[in-house]
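The chain below stands alone and is given as structure tokens, in the form predicted on its own.
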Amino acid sequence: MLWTHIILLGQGAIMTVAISAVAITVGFALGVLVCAARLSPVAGLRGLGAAYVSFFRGVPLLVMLLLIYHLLPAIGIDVPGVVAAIIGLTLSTAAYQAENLRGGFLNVGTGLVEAARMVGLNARQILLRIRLPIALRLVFPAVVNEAIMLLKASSLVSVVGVADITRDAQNLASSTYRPIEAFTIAGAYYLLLNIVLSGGGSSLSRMLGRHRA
């Protein structure tokens, strides 16, 4: 019986990992664009970037998921719950990742940039060879932390009918009348996934540190 429950929730774990991986990847790409807007010399773009970050960091993720899930069909866009879940998670994490990236760029030493200009590098070369690599190294721990937070927050997608770990645990608890067992297994899955993600992030961070050295 226990092994059967572990296998059933394992299917939800696959969905959780898939949704989280897509959201964190696409969210990072969107976060780069939002960060660029936040750092733009154009006041209008800075305002749009700030408004995006303020909105998606200010609205609870649960509310955002429900809003997207019900809004899209209302405007004639019929998508599965999993697509609505990915959209909500992506838009939310992009706001946090944009701020992480902005902090990284702002912490790049001005002395390095001035030195690069003195040796004849143009703005594009300085961005690609100096500012971007340093900023990415600085924000890498924050990106890993955001991925862990997103993985845990993905449990909320169960409210829009996505068969993730939490949803499968709820169904299992309802059908077997053994909620403690079901949610204990679910918690163990989340813990295991976060340990793997944290360990992988630490290993990559050490590799980046050795490369920098």
Given for the second form:
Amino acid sequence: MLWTHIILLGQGAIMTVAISAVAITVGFALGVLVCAARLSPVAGLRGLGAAYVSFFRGVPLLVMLLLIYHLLPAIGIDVPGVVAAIIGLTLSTAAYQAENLRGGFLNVGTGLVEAARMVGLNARQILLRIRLPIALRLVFPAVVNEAIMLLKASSLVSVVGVADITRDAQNLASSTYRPIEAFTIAGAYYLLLNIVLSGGGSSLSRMLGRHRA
Amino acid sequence: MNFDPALILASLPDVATGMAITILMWLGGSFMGLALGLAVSIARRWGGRWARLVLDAYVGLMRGTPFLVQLFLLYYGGPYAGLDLEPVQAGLLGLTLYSAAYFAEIFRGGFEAIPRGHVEAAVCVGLTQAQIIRRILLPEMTLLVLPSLINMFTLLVKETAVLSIITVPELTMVITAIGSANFAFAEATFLLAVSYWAIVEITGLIGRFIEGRLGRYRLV
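Output the structure of the form predicted together with its partner chain; the preceding block shows the form predicted on its own.
Once more the chain from above appears, this time first in line as the rest of the complex follows.
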């Protein structure tokens, strides 16, 4: 009885992991672009980047998901709930990751950049060989942290009909009249996934640390 | 898509009520969470081994699971465990228990960041343990953690939107109800997004003002 429930929610767990993984990866790429805009020498781009970050960090994810889920059909684009969910999570995490990246770039020691310039590296080389690798290493823990936050926040996609852990638990709770068991199993899944994520994150972080400048 | 502002104007009183409940839930839950979080962080540090073990588990559980799942467990599971709560009560309790874990972590970081020398100096001049906590550690820690506390408060405004799922009649629930009653869901949700954006930006402004004012007392 209990085992069948655990296996049932396992399907939801696969969905949760899948949409979180897509959102965090695509969101990172988008975050790089937003961060580049925020650090750009062009004032218009900087303003645009700042507005993006402010808006997507200022609106609750639930509201963002509802907005995308209902706005896209209203302008003639019909998307299934899963796609709306991934778009919402991606746009939101990109704003947070852009801010983390910006912090990483601003924390690259000016001495390192000056030294690189002294030995004759050009701007492109300095960016690709000095600033980018150091910034990425600096933000790595923040990315892991963001992945954990995103995994938890992804529980909200159940509202737009995606069959994730939380949605499966809701169905289980209403069909068995045992909400305590259903939501405890759901919580245990999230906890387990987060422990795996943070454990994997710290060992990756140690591996990256071997090349510390 | 045809946007009709009259729809929103007609239901302005409802929107105002929803906004009031959102702010009430937010401030109520956050301040109770702040108090509980402080108590938890003090008990974790000075309460002995068992208190630390239990409270570490509490903080880990609350921070490792989604707020929505916690709310479901409380609201739908509560009655089966003899805890029959109205949506508003469940929302407040949920928000308090959830935020307390994060506040406790913030306070822990603050306590750890206070230089040992300050505590040693206090011991030398003969202050008792309680005096040291109240007169040295708490004031110093408050200044240290202020930016994190303000950040947490702004995060919590957004978490209140989740309360609509367990039918707390706050802003998100009110506006989405108006939207679906009038088949204007996209407009209503857009208005909702802008409202939260405004609240978050205003909270940020107030936070920076408080930080500026209290920053004058900063020692370390």
